[in-house]
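Shown here is one chain on its own, the form predicted on its own, set out as structure tokens.
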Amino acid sequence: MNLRSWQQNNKSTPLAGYNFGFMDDSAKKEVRRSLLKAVAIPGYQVPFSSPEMPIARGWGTGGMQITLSLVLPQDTLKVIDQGCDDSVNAVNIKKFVAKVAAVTSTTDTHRATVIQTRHRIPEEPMTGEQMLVLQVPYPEALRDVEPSELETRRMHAEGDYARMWLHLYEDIVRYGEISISYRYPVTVNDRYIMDPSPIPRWDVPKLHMSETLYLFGAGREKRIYAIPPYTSVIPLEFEDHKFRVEKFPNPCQRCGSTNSYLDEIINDVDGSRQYFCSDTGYCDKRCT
């Protein structure tokens, strides 16, 4: 089944007086040109003139600009926030895109052609007919080791990543392991060190040689970057301190999953710890 041609009957009508997808055509062209360059140079941060959106910068404007520049009337949209389909951020973005672009929405990963996400990658494997758009607050992977934007540009250009490796080594000396829990740095296409956005370590292996096109948008920082399908994405690690994903002591208490990323919930009554799937769409499907 061609997901891009899949449609539901309950389609909405775009708001009168607005351009399709809210953004004007010149702004869309700017984003698309930047996306083409980002796809051609995996992991490279492409600057673009981030236009104003009806929400404050830092609330997902970069991801929204990519989605609105690429979405078509026949697309099906899924929006998640830290894996949840029903959070305030996800619901409002979904409603906004539906109003200005007349696309249908879904909570089913397999039915979606465009998925916009904040801080998670869906648990269900995606296909080459889908695009995953990630909202990015801090696109610069070297920001923790170098505050100067000019210097980080030079470091990327020269492939000078010694300070990042030193940062990881100091982390091991201090904590006995690499303690980075999210925004784990990766090497893309054996060239650029990239920030995969604040996804947990659990999601990082999904980026490697994936069928899906990953697009990253940082509206406040005015940067776009991408991981094309079948691209090498390797997390930074040492021979004696390998990259590892999170482990959970118990399965999901709702669907029983043992192979998904779980959120830890502390019971206010007795202080017990409960675990539930972060990806609500995945959990709902397992429960049906």
Given for the second form:
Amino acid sequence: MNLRSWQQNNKSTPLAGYNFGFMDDSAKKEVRRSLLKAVAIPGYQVPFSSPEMPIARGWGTGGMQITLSLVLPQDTLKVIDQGCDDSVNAVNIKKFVAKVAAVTSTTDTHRATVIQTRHRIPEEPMTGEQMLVLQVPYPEALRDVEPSELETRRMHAEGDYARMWLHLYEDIVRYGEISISYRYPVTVNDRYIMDPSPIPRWDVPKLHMSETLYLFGAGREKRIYAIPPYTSVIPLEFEDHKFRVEKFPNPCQRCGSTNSYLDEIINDVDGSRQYFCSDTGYCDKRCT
Amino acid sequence: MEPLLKARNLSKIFGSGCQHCIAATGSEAETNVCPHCNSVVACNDVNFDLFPNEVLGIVGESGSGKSTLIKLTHFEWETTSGELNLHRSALPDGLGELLADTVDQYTRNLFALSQFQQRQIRNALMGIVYQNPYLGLRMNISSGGNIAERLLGAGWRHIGKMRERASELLEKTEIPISRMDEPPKNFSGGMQQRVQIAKALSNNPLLLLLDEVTTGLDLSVQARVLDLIRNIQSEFQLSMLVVSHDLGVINLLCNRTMVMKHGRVVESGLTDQILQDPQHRYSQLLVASQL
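What's the form predicted in complex with the partner chain like, now that we've got the form predicted on its own?
And the full complex, kicking off with our chain again.
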């Protein structure tokens, strides 16, 4: 079912007085055009206008604009925040999209057609039928080594990444290893260095040669970028200091999973450390 | 023997420029500011050949265009006009296309290349040491890291090997290896200058550009830095372009010398010849005031 036939069957838009998907058609078209360019140049940051949304910039407006430009009424939407389906921000975004675009929502990764996320990639493997939309606070991977936008753009254009590598070298000299725990820089398609959004190291290998289309939206910084399916995504590493993911000493105390990313939670009563899956949908599924 | 580098008609004009600029400036006019349009003719019509393993000196007073020449050669500033051609024997791998449409042994004009290609050439062939170590070094990054930056730019991805190379160079430039992971801002001026030299040597350059390297150092430190440069030059078989206003430095290091004044080369020849038998009025003044 395409949008036009849906609109013929339904006399008004899902939310009376507003266009389907809240954004007007030309704004959605602009986002989709930026997405097409982003997919065509993997890892390249495409500027877009990022119009006002009904939530503040920096609260997921980039991801929300991508989601709203892509969803159709038959889509099933999942929204997570740090792996959690029930956090306030995730629930509100999910409700909003359901209201303005009449999508059904779910917490099941497997059933969702579009997943919008902040800071995590779901544990369950995703397929080529699905899309993952990531909210991005800082799209520029080189920002920590170079404050000027003009200069970082030149560095990207010329593939001049020595200073990013130097940053990692200094880390190793100072701490014995690379100390970046999230926002770990990656090289996409042997060309651009890209910020994978603040996902933990655990999730970085999931980006490599994935079946799924990954879309990144930074609403405040007005940038869109993408990793198309089956694209090489290699974390920056040295021959004698390899990239590695987090290790967890214990399994999840709720579902017993030993191969998922765990949150450490301090028990308020006795002060003990407890470990639970950060991906609540995955944990729930294993418990039922 | 053929020159490693040929520079022809190098000019750099700051400002709008007009038709009178060239005629109204220079050593005859005793100014490098055009009286018609106020443009500054930083250097004009400079030609030189730099042979393999040769040290060419550029001497002159402040504002005579010496450093401009270095900055143009290092692709830091765009030239107003001029050509720079590199001998094919020195051309780094992967840049063979620069020879495609030339008939002789030289590349086409390096000033006409993209910034990307210029950086490739710079990374592969050139090292530079500035008068002010703050220009050549990242003061908050370890000395080893400063040296590694060039290696990383050239595609090195092995920490152990880079640290080995860095300690080798620091040893050569007489910096204690134990201070390799300290940032240069903790070092004295002479040490910073030696770290700069180590950094400039990291990529095994063919061409070393020295811009007033000893100015501002005290005499005994000056002597050590100059000694170091001499040793390095003979050990690595470098070609060097040495800018200085100090005839002592020029005398010690250079085979041939150009004297600049108001953006023009007023005299050039063997260093001994210029020091003992200066022809141009300004060279005579320079040599006389040295004694």
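If you superpose the two forms and keep the largest set of C-alpha atoms that fall within 1.5 Å, you have the rigid core. All figures in this text were calculated on a predicted structure; none of them were measured in a lab. Residue numbers count along the first chain shown, from 1.
Relative displacement of the D270 Cα between the two forms on rigid core alignment is 2.7 Å.
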